[in-house]
Each structure stands twice: as C-alpha cells, then as structure tokens.
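As a starting point, one isolated chain is supplied in structure tokens, in the form predicted alone.
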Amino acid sequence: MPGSTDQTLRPFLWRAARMFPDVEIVSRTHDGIERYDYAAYENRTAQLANALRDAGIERGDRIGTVCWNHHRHFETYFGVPSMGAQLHTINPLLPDEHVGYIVENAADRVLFVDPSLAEKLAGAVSEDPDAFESVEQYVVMGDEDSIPDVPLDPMVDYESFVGDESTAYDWPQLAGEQPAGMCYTSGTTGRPKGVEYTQEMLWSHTMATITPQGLGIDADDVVMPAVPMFHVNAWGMPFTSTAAGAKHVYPGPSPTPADIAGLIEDEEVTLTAGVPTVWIGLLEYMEDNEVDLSSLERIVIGGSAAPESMIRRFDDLGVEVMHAWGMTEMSPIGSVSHLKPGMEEWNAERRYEKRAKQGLMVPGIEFQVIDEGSEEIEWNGEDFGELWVRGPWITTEYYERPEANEEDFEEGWLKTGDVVTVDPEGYIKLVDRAKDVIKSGGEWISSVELENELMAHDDVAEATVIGVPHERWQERPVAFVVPDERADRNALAEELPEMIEAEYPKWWRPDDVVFIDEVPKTATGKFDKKVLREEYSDEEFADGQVPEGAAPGSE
C-alpha cells in the first residue's frame, strides 16, 4: 500500500518543516534564550529518535519527561511518538510518592529531567527505589555542564545523548490506534489515574482545536503556552501550533510574571494560554510595571473558571479572553466560549454573561447533562446536572484501573464530575465540581459563582469558597480571601458578604470571611480546596446562622 491513511502526528511536522522551514521556535532556558527554526527542529527530532533507538527503545515503550516548557521538551513531543514510542509527561510538582507510583505504573524506560528538577526526582527515587526499577537511563535536559550532583544513575546530558546522531531517520508507518501519549490525573482524591492518548486521539484533538470554533491558531500566530507542558500536553498547543506552522515561544523553568510579560513584548506573542492564577499574577505585575501587550490578541484561560472581572480587565487592555474547559481524559479541550453570529450586536452585559461561561463544545464532541434522577436536563440555563461527554479524543478507560472505569464511564460516556447548566443557545456553564458544590438546607450553592463575584472586588487578589459542616444546614459557605496589600480588611469583611447578598439569594451569603496570605494551589495551579477543608475542619466560623426566612424552604 503506497503511504498511510492513518491519522498520526508525523504529517504535522512534515508540513511545518517544508512549508514554514524558517519559522522560529524560541525557548527560555536555564542558560538564556535559545532559538532555531522548524527545519532545524525536524533534524533534532530525528537525532532524538536515533538516540532512543540506540538505547534499545522499541515501539510501544514509554518515555517519561519531568520538564518545564522549553525546546528540548518540545523535541520529545514529535520525536518520541513519531518513532512509535509513547510520551509520558510527568507533573514534577506532585508528591514524591505519586511520582514514584506514576513511573512504576507506566513502566517508563527512559526519564528526561530538567537540571532544576533533578534533585526533586532523585528524592522520589531514594524514597522508593523499587518504583523506578524500569528506568534504564536518566537524561538531563542540557549540555555536559548541566549535569547536577544527584544520585540518578545512569545519567547523561541531553546534548551528549543526541549530539552525534544522524539527522536522517526512517520514520515508521504507524496505526492510528498506536499509543502516542500518556498523562496522569492529579490524584487529589486518591492515586493518580493514567490516561493514554493514541495517535488518532491527538490528531483529532489537533484538527478540532486548530479551527475557529476551537482556538483558531494560524500560521501568522506567535503562540506561547504558559500552561505547563506536563499538564495534558500544554493543552495540545505544541501540536496545534506545529500543524498551523505558527511560531512557538516557550517560557522555560518557573516563569515569573516578569518573564511572561518580557516574552510577550520581545517575541510579539499573539496567543497564550494558562490557568487563571497565571493571569492574576500578570495583572498584579502590571499595576507597578509598564508592560506592552500590543501584540497580544487573545488568551486561552482554563483549568478553573475565569472570573468575568478578569475578562473585562483584559478587554480594557485590548486582549480577548477565550474561556475554555476540558479534562485530562479529554486530551484535554472540550469547549471554548466564542460568541455566535449576531451576538456581537448584543449589549455588553449580555455578551459578558456568555463569554464568562465555559462555552460551546468544539466540533466532534457530543454531550449530555444528567440530573440526580438520571434524567437529561432541559437546556434552560437553570436546571443542572453532571456533564457527560464522548468523542474521538476522549478516553473510554483509565490505564489499569478497572474500579475507576466502572465508576467514571458508562456506555461510552465519560462522566466528568462537573456540575453544569446549559442555556437555550447551547452554552455550558460550570456550576461546580461535584465534590465542591455546597449543600445547604437541601439546596446547592455554587462555590465557583461565589468565587467569581468575590474576585470582582477591586481589593481582592484571590478568593475561594468551601462548605463547612453545619449541624442544622448540613453545610454553610465560608470565604477565604487574599486581600490586596492596600485593602482595609475590616471594611472588606463587611463589604464582601453584602456584595454577595445583593446578587444572590440570602442563604448564599458566606457565614464568614477568613483572610489568608495565599490560596493553596494544586500541582497544576488550581485552587486546592481540599487543603483548606482539612486545615479548617475543626474551626468555628461566625455564628453559622442563616438569616431567618432566607434558608431554602423556609419561606
């Protein structure tokens, strides 16, 4: 058969290297800014594939990465899966025991690690050496001067590993069902769960998200994923940007708001993406520093709900926020909030209401929303239930986790655990994670909506809301707020509950406002409510009384 008709990643790079050979890939590294083009990048991926072959790596073997966002990490994105191996991106911010479990469960044969993360990885190895028994080689992402003094054996630097290899490689014809990638969920409620991505899944996700209904990436874009490359393949943006022939910009190890701002200015970034906390940090930095965002056209915000106030602030700066939603199990993008034709003519308030939602499912995904009675809800913007999804880039099972498969999948549908409403136009609005919904007096309170309202206050830097146990009402909301350093805390403690009560039912009003220095974050930058629940489980808050006549069912 002449050629392959299977849907695989390799043709995306083939196209970029031949039609956009001079387009740059820019990377902030431990040693400063490095840049090269698609033509050189293709040669480097071939050298990497040759090096892995010489190391004994065969089709189906797993290669792990413990790395930040940079060009060497990007080389594994095409070099590993295009030779038929499986790229396993590992979150270095997870606890050591989770890192060990993930490596052992995946049976990684080679681990690529950044110099700044080598000590962290060595700590995980020393804690449980048996978990790393499958690892035959550690490769440090740098040159020979980057080798750290840590007990990882055998260890070689990346440039020595690939440097003498040929730039020619006989890329194999691969089937669409060939495993190409792997990522584990964060494991906040137990051990992480492995999700495998086939060539066909990553191809389908790329083709859907490159469209205007997805992220709309084109050849004239300059794309900088601030979302970590270990977090579901940086939301697929390295693949999508390559397919488009766009310029890549990688912000490197632990980028600060100053680093993010500097790269946007210097490289004329047009599109970037990350969780809300990244953009909160950038906005705070801009309060005291001059930042030129004139090149920046749009920001993809996902991982957590983007407050409407954030969308408005970036609008004022001439930057469009594209609110997105997805999951590790979905490769990950599921929906993006674009306005439909004609909606641009609506007044500003109606437009913001739509744009603050998680938006419309991208082409290729079906969904349904199931209530507690196992019935599909009406699309009226009020009824809510759990979101179920299915599609060509959505997994139908976890890796070696039959008990989780039984719980989270049903007849081809992924049960997301997200509680949503759907309006008549088909826009999804995230009400809460099922585990975060506050159940008070037989009714549900959305912690997400309360958080967005609180963060709209000018004197609030961050805010999160959890439900605390209550003898009479089952749970009551308590707000945890990081105030602006110039804020009057006494005034703020009075203003915030009143602001909530003005917009929502009285029984949604938080019983207390607790000021903290920082909201705990998960390994992917989301607010970690589990930490707050554990820390404050025995605390007593305010009087815990719902105003008379304001509780559900009391009128």
The other form holds:
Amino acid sequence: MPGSTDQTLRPFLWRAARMFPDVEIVSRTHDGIERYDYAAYENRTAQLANALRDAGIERGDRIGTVCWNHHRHFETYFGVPSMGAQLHTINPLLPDEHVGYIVENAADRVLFVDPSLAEKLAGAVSEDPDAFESVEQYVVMGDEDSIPDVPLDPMVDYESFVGDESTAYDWPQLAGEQPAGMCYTSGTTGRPKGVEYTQEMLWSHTMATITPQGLGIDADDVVMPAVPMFHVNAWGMPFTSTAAGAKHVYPGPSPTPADIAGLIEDEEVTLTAGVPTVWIGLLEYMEDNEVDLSSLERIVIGGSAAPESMIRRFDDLGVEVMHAWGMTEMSPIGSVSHLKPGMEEWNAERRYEKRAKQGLMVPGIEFQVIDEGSEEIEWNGEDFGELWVRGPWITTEYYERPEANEEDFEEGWLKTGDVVTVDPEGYIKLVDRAKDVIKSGGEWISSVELENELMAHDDVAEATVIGVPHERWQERPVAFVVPDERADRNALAEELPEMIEAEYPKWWRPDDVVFIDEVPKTATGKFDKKVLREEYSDEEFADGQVPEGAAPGSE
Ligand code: AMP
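And the form predicted together with ligand AMP, for comparison with the form predicted alone?
Everything in the complex follows now, all chains and molecules, and the chain you saw is the first one.
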C-alpha cells in the first residue's frame, strides 16, 4: 500500500513555517542585508505562486532563474515546484550561446534575473533572440528602483510582480514523479545536458543529506551555502535547511572572501559549503585579516577534491571539513567522508588520509566500480575503475539527449566518468576524471593526487596538473602553479618536482613546472584544464627525462 501522500517538498516548508516561524532567513542583496522569518517566507512563496498563476503558468511549465544566492531566489525554490511548475536554475557564468541553448531547450516561460546579471542576459538574448522565443516575462530580482536599462521585454520588478498578491495559495497535492527542478551540467565538451529533478528525487535527497551520515543539519544550525544556487540547487541545502528548521544565510551577488567572512561573523554561521576555490580565497584573506570563525563548526567542501592540506588547516582553526562528492545528475550528493567509529583513535596521518577521500556513499545509494575489462574491482584501495551509481535521487536520463543517454547510462546505473579506488572500509577515492587521467608508458598517473600534493606546499596558492603529449611515454605530467606572492620561483621550480618524487613513483615527477597568475576556472569554480590544454597546445615543455629503470610500469 502506498503512503497517504507522495514524497514532495511542500511539507518541509509547511512544518518550518509552523514549528519554526521566527527562525530567520538572511540575505546580502544589492540593497544591503535583508532579513525575515519562515512565517513571512511562506507568505511570500504563496504570493509568488499567485503571481505566476496570474501570468498563466500551469503545472509542468518551466521557470528559469539567472540569479545569485538571496532570499528572492530562495522564494522560487519552494514557490515554483510547490505549485507544480519546474524551477530551472541557470548558470549565468556560462558563455552566452550556452545560456541561449539552455533556455531554448528548456522552453522557459518566465525568467527571473538579478539586476547585476540583466546586462549579461540581455547580451545572450540579442545574440540569439530566437532561443528566447518561449520567454513571456522577465522579472528583475529587486524593487522598482532595480529595473536596469537593458532591452529585456517585457520586464517587471519582483516586488511589483508579487506585491499585491494574496498570501494564501491552495497548494496542490502533487505526484512524486512531477518534475520540480532542472539544472544543466556545464559539460566540458559539447552542449550542456539537462537533468530534471522530480519532487521525489528532491525529497529523498533532502532526507538522506539531513542525516548525520549526510550533512547532519539540525534546527540549531545557521546554514550559509556559498555554493551558488544555480549549481545543483546549492547542493540541495536550501531544501535541507528548511526541512531542519535551520536559519538560512545567503551571501548574495559575487561574494568576496571579505563578504563570506563578514557573514560568518555577523550571522554566526555554523555550517557553510562550497568548492575548494572559495576556501582557498578565504584562507588567503585570513592571512592579512583578522576573522572570527568561532561560530563555524563545519564546512562542506566538494565539486572538486578538497586537498588534505586544506582539511588540516581548517581543523587547526577548529572547523571540521566534510569532504563531499556528487554530480549534477545526482541532485547532487553521493558520498561524504565521515570517519567510522573507532577511526577517531587512529593517528593523524591515517585519519587525514581517510578524510581526504571522497568517502562513504550516503544511505540510499548503491555503487559498483567497473574496470577496463568490464569486471568489478576489488575493494583493496589500489585497483581502480569507473564508478557507477544508482539511487532514488540519481537521474536515469538527460533531457532530450538520446545519444548522451546511451553513453552515460547502463541498466539503471549512471556511469559517472570518475575513476576511483575503494578501500576495504568502503571509502571511495577519486583518482581522476576519466578524461583527465595521465597515461604515461601504459601506466596511470593521478592528476588529482599530484595537485593535492603540490597545494600542500606553503608557497603554492593553486596548482593543477595536465598530461601533455610525449613521443616516448605518450603523455607526461606538467604542473601549472600559482605561487604565493612571496615565493621564490626558482627555488619552487626545483623543490616541487623533488617533493613529488619523494612521495610517489619516480615517473610521477612532473616534467615541467609552469608558473601562471591564475588557474582558469569553469562556470562552477572548478579548475578548467581544457582552457590550459588549449592555451599551451603549442608550447614546448622541458623533458623531465624519466630515468632508466624508473620507467613507467617498472615500479
Ligand atoms: P558537476 O556535475 O558539475 O557538479 O560535476 C561533477 C563532477 O565534479 C564529478 O563527476 C567529479 O568529477 C567532480 N567532483 C565533485 N565532487 C568532487 C570531489 N569531492 N572530489 C573530486 N571531484 C569531485
């Protein structure tokens, strides 16, 4: 027998607004800090749903957002899906033609846009007006003074759009399979691929990630997603925090490390989340500025590997890093690196080695790791293969992309494209993206491992490693390093390869170290190796001369 209702988002807000009506939702906006509580928030989501219904929006219609993290964007998170429409968050940092493709593919009927992003959006519209044919209304996220002078037509400000609407809405009982959200993967090659999230996918992701085995969010938490709300629903945290009745803090448009630090201090944030580059920025800022992190208990770091050195530095500051792994296709969280009972007693080296792994799958997800011979690998921490996953919040297809479906899904499993090992305790460790792994002399070199080791050096701010073509060895690793301002580059160029050689097989030693000002980043803040590969495609690198006897494969 089925339960009396399907698994949908609305009861999370129903509960928060009644049981935690005074708990705050705070956001940094173009007009300064704004704050209200769950009771007011629930009213505003009803006003938004009424406004959308008046605009002719019906069940199944898609509503796009081109917005940073703030309370109005959060209002669309419950308002849109709970009326039966589909919230489609759009990454504004993507190239214009991708934004156009995404809007056309999703056929968004309304687009919500931040004042500071309106010009960028208008640029995309003027480049390809046909792609935006489905859009009947642009809504600018502010009041009437926020209307920008750009050709988006018709355009209304959010406060006028929702202002006169009733705070009551007769929310429908939705089916679990009703599409509720949508996000496109930034896809390093080819066009972005759309992933649809149903009500029950978002519900089950919320229920799994709220547990201690997930992110462990509770009513006494103050949660600030630094990860953008256009990046897989800010990893689902706006939903999870609401389910918990926690206080929300949103850092607003283009937050700087100073903004992040200021909000942690002022709002007493206990839990925050973001990609490693955000935390590199904060740690650098803290070198020259006094920041009080005493309220902060935990940081979720994911999206790219959290270097062990970063986990150690935050530990020294009294902040526990929860290293999480996931994908857009997985709503997004798959695994979190928590220690098992007893491991707390292990020595520091073993503990950090475990915590720097991508960790244990959260309850509800199954996985298998398939090697090049199509066999499941042994869980011995050494054999590796491609990680396949399945579970209630993992999609089984891309939106209207049959050729990609064929490639990325098999018998109900999502083939992640991530190459991993699994240790006897069940912790996965990401060796590389399949396309980033360096193949040298028939053996594999993990670029992720090298990057983490390089970034542990005190004088290195950022580092990434790519495989460059080599006549004899097919590929050799070359390190691209952003040195600290005070670093002695000559010394560093010698020290870094030696450091690698001391830790790893000799042939893992990078052939060359190239100093750059900044590692190029993708629209979600990850290191963009594709750009480096293109930029340096004609470059002659030093040949590190792999010593005879230490050839790849001989160790
Ligand atoms: P996206 O769908 O854009 O969020 O990208 C998903 C991909 O990011 C994964 O397939 C991984 O390659 C990478 N990724 C996510 N989390 C981690 C992590 N903790 N460590 C290493 N790579 C990660």
